[in-house]
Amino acid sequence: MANPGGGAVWNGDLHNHRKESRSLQGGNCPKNGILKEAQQNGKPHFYDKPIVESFEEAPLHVMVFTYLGYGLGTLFGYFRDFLRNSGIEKCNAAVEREEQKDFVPLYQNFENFYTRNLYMRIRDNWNRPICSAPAALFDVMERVSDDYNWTFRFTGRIIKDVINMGSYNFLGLAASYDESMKTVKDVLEKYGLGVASTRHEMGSLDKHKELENLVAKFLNVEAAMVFGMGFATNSMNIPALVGKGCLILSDELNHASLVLGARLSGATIRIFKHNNMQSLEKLLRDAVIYGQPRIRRAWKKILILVEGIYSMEGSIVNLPQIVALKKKYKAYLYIDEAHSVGSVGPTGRGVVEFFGLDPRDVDVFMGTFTKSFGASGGYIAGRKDLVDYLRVHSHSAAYATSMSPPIAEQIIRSMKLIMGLDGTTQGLQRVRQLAKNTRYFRQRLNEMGFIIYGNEESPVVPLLLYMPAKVAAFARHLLNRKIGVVVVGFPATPLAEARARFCVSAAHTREMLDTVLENLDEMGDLLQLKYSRHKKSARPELYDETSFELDD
């Protein structure tokens, strides 16, 4: 998989192909929708538990009252940028200067229209600043608007111990400074903050190449690269992979740092259902039997990128009928553990040990370290040649800086947490939390009546609130009761799914999130938001649509 132009594949062979092959054939059937891998060194190897994933469709009200409330928006917002431009109301949006008007424009009035006349309206629901360690318990600025969001000011006051169930700090990692910190405090007064330098040039430290040797031995993989950008890691390294005549098959809702990789790399892409198998192995059959469009040449590669976790739907890649469908058509699967790895599997190691695979059926992982390991940055890892490869021809490892040396102290302290090698068994006990308050929280938040998103063991928690006004009307509810939470709109998710994003940390206690739920309790009925009737959505059954249209 080495060389993006051309067919070269990984230590001379395409991952023993012949061998692979008979997935989905003979002993390797699925049942229940869930592949039983037949032997993994010897041992019998297989996930035998139902994947539950919810997608619960909305009654048809809510539907009809949030269409039609955009509806409403967007007819005074064409009525305010009418005001706007006949000088009645003020624009407190950029513009053109008048010398440019005969320019090609700078700024895309219409193109913003959501922006100036709905995001503004609930903008004080994003972007607000705290001024603690994202713990379970963090600290907010509290600042006011003068001019219905477009500016604010802050008032001075400090919003203390707010519960924080918006960051990404699964296992409590990302916490404020204490003894167990101190070889952080070390590399600091040694090595300084920064490296300024590439990994090509100067950029190497011995730090590094701890890290790496640690991050190839926890995810049991022969080598492993790193790299001082989470989001840099997929959109500067899969362009490296592949590039013209490969075609990378992309799960709809993949993060846009995939997306972004994909278009970088010139390869063609083909979009498939949300975890869907049906639609997937269409694919796969089609580039199989046709190749590329008009040349009707076989592919050079095929590329299937996936999440772990999805981020917006809190649902778990699956991951058996994957790798079942790789290995039948040859194809090359990349895995975006950001979100999975840490905070999935009996120790943290993300999918592949949640579904018992051998990580070896995976050609390319690919993680952050932002989140379970409270630092920055991300890796690929996978077989040495894949990685002595990017090592090159890595825009990453070429053009960025090297990661900070204090931060990868502080993800080998994580990492040496969690696999046990501090001689203590505090990071398993966080694993077990984190999945104990996962199952806690997502359970009473279904018999209160909320429509919630994902797989049962996922820490990212959707909860749908559908109509704009609920969205900021429970925003600054819940802030006003000391409960920070993420809303997440349009254009990030659905025109009609806007929702609350919930994420679950090993570090809440019990008490905090029975705090969490009173309120969540309190506000579904001011609100209104709890609208589940406990019914199939339409998403699941897409999951067994055996026909689809293939857009050109």
The other form holds:
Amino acid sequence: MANPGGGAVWNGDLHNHRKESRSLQGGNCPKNGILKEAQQNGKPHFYDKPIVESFEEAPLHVMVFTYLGYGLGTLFGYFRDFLRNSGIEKCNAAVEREEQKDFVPLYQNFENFYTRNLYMRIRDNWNRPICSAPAALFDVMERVSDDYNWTFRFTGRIIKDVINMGSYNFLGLAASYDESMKTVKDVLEKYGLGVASTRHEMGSLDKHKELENLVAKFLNVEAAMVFGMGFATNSMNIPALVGKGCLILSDELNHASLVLGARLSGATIRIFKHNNMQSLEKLLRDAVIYGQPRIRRAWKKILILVEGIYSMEGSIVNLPQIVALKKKYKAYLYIDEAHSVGSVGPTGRGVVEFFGLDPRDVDVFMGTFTKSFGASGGYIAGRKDLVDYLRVHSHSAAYATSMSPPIAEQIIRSMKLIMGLDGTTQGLQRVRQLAKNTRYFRQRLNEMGFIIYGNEESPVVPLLLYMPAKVAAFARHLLNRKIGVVVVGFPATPLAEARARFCVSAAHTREMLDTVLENLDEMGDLLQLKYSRHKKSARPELYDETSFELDD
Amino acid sequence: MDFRRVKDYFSWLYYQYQIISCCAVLEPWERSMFNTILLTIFAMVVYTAYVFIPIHIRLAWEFFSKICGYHSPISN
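Hand over the structure of the form predicted in complex with the partner chain; the form predicted alone is what we had up.
Then the entire complex follows, led off by the chain already shown.
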């Protein structure tokens, strides 16, 4: 029997998959014709290329200097705190009032110390106001500080045409008005802006229904529901799906919205190492064997929370193995595709399409419209009974205002563009341009000798800087050369691994990328950032698919 | 011409020192204070090395040669 598409490695999974599709063909048909289509289109191509992800370690002297630098900053922090407390120096930070001096101190924990003494010194690299649409080129307001970043003032000048390497604009759809947005203007004229109600009361519009049908069609699932805010989608809906007596297995580096939703739900949370299938399997085995902690009953539900692309690392989740594990141990999978929907996969449908898997293998799809669609809001998609349950029981549906109609129309317009329903191939071209730009950018950065984290196909590119002074110098120098980047330090990343995060966009032309790369080259030489010890290309860590048993 | 290159190289080296040790994000008076302290410590290390290391080496040499000296009379 011939195995279609690559299958020597995937024998176990292929067998399971065939069994499922055969049983569903005989049974009751799903509501709309979408699933039938998936079965008939038939054999998905399995992702048979090796996954190339690298997280290279820095040389030892770099780590030593980083910690020494933080040590020096801490010493000076203590010295300045002493000067401020004893009154020798004026204190610009928040202090308690005179009446509160005998109470428990408010501003002495490490977070406040760090903010006052280390973050304030380099604060001018964050929260920079911009004054145009976040397209490939944008305008930044110039601001200066007279007292070492405690206060800022705007000089009134605007830095024009800064190359945008920081906005989540993967497909280039976050641009100012052009003729293709005419439908958004019409919807704005007809519906106005405010919805003034929640979904349960009077906030469900026909635009929402149209959008939800379109999202379901886009992802190849049965149904979808949209919410007004992406963060709120995670934090308000995970409590509606799991509760006490359930187990959540969440990745180490999950986003704050997933962590908040998991904590709000009241379920037991266990954390597995980032993208590490052995760690996840061990937790699953322990959960199934030992059950709940003291009463030893089985867990009501086991939910695995992962993201499609992790925004600080640029790594892509190892979905085929997670799906195999979930089927073996009978758990549910919730995947947050905030960064990956619209930006990975041959037609931009997300990580499920990237790996060539069946959308029915994932139980809950979640994503946001902020990153690739140029709008705001989030969605949850999956089987129809799941979405119907959420329509009734979600906290967001009961209490939060629903999505504004022009935003819904912008998403509809973007999705139709990507799917090709507007009659052109512009959407597909954008997805392909993004993939090309990503590969080019990553390959050039690797050749130059920088340490880059993440999967080679992910459009989020973290470049490691390590030392806090280099972080500040990097961002400032690049802004002087009219390139806007986002740098991230502690506490969003581990203390010693500060990085600059680039978001490649389909709207970047080859010239823009070359300009950026040239400047990065110069910066790398000036600040000595080229730490990589593998000059040619990142050493690929091939995931060994046969490292756990698939016999069942 | 040569002086300019040497000067550029030293100013690049100083910039690297500032970046690596976080002096670049300190205020100017903190920077001068830290540089002063570092130079003072360095000067003290150099002075100690210059004054004391020859004496220590001489004493250690005498100590070991006395031990070896005791060995030779016994073996005879």
